[in-house]
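First comes one chain, alone, set out as structure tokens in the form predicted on its own.
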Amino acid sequence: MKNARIVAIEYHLPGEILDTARLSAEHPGWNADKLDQASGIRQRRIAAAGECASDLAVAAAEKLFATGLLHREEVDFLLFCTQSPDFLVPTTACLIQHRLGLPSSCGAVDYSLGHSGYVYGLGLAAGLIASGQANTLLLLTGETYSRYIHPEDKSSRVIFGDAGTATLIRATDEAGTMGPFVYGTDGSGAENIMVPAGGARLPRTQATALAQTDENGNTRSENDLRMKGAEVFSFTLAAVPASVQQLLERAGCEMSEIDAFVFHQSNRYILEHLRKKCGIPREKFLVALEECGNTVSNSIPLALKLCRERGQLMPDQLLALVGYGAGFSWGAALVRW
């Protein structure tokens, strides 16, 4: 049985920068410096008007092809993780297949999953390879959450940024390159990270576009992203440490055997609480969100690439990847870098 291995990662960030200085200028009462200190985010990248999640993912994929590590005709499966699709119909992955010039024999599918999406994508890729359905896969992520955020909602606007990533995954005979995997879902928490209007359950209307300001000074309508910070924080502290422990037990290894932990880059406040609760040494806990923010499904591959560029990751290191967020959904996996 073949195993899956990550061969390369590339990313693309949109050109517009939303930094602390701009937030402070636009909203003098926000105390953006204090918010940035808590979040650990100095700037976020924002997609331009008309720039879609697929555009960001395609740009990342083109960077991957430019490395010479992959030829278009080799790709036999395309996975695209996004909660910002181009259209309701057709599947955005089909549009990306055409834009990238991939062979028509290539499978292509979207899956809508947010902050845990990259770990789930690795699991899907590993399963496709293990079952003999694919040998060379492109796992793309792309998000434009900025489109869902009301400009007066400081709870979300200071955190989220847009991005696209591309991961090349190949079949290998080498053992221990990817897995085991741990997954979890608690749909009872769905409303805590939600865009209420815009789907079949609640279509957008003039009524859903009416904005209201809550007791914390955050303004949003039902057309906008709604995030309940306290509930998300409680969920995270309960689910993530348990999933890390379950992953180690399933792998039959100790925490000391893991070279680095790369969690979904939510914000510095949550990450530091998780690090302490999991008992992870600071030097093994990698953080890379200062210049791009919380990029949802992009955050783990983006952090992996940025940390590699900084010399924080070395070949053959054993990594624990952990995603968590909207759904509620979470996932964890071991990966040999």
Given for the second form:
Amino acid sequence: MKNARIVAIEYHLPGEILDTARLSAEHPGWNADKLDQASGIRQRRIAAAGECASDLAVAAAEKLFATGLLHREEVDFLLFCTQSPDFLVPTTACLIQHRLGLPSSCGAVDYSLGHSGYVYGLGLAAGLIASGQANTLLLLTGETYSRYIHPEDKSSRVIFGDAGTATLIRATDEAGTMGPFVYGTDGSGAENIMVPAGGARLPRTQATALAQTDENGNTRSENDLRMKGAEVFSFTLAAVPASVQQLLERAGCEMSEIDAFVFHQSNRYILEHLRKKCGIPREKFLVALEECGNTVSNSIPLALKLCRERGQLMPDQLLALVGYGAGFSWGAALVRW
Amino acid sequence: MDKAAFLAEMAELLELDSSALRLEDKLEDLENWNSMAMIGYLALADSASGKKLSPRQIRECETIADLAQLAGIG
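Please show me the structure of the same protein in the form predicted together with the partner chain, now that we have looked at it in the form predicted on its own.
Below is the whole assembly, all chains and molecules, this chain first.
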């Protein structure tokens, strides 16, 4: 049986910068300095009008091709994780197959997950390779949550940034390159990170477009993203340490054998609490969100690549990845990259 | 963590001088008791007792003393 291996990761960030100074100028009452100090986010990158999540992912994929590590005709499967598809129909991955000039023998599928999406994508890729269905996969993530955020919603606007990433995954005979995996789902928490209107359950109407201000001073309509911070944090406190524990048990390894932990980059305050709660040494816990914010399913591959560029990660290290968020959905995996 | 330490931590979360916060203070009267402070309280309670709390339980609290009791302090 073949195993899956991450060969390379590339990313693309949109050009517009929403930094602390701009937030402070636009919203003097928000105390953006203090918020950004706590979250560790100094700027977010925002997609331009008309720039889609797929555009960001395609730009990242083109960077992968430019490395010369793979040829377009080699790709036999394309996975695209997004909650910002180009159209309701058809599948955005099909459009990306065409744009990237991938062969027509290539399978292509979208899947909708938020902050846990990258770990699930690795799991799907590992399964496709282990079952002999694919050898060379592109796992793309792309997200433009900024489109879903009301400009007066402090709770989300200070956190989220847009991004796209591309990961090349190949079949290998080597052992221990990807897995085990741990997954979890609690749909009872669905409403805590949600865009209520715009899908089949609640189509957009004039009524859903009416903005209201909540008790914390955040303004949004049902067409916009809402995130209930306390509920999300409470879920995270339960799910993340347990999934780290399960992952180590399933792998039969000690924490000391892991070279680095890369969690979904939610915000520094929450990450630091989770690090302490899990008992992970500071030097093994990577944080990379200062320049891009919380980029949803992009955050883990983005952090992996940024940390490699900064020299905080070396090739062939054993890494524990943990994604958690909208759904509620979470997943953890070991990878050697 | 004892009640004095809890009060000091809560005062910091609420951006108050530690002598200005009392156990009997009502949450609705505290200007900075908001969603950010609630996240801070969740982290504090988690560190202090590891007890799993739901935001609904927190919203049912009326005073700082209720929060201390919910966190299993004192």
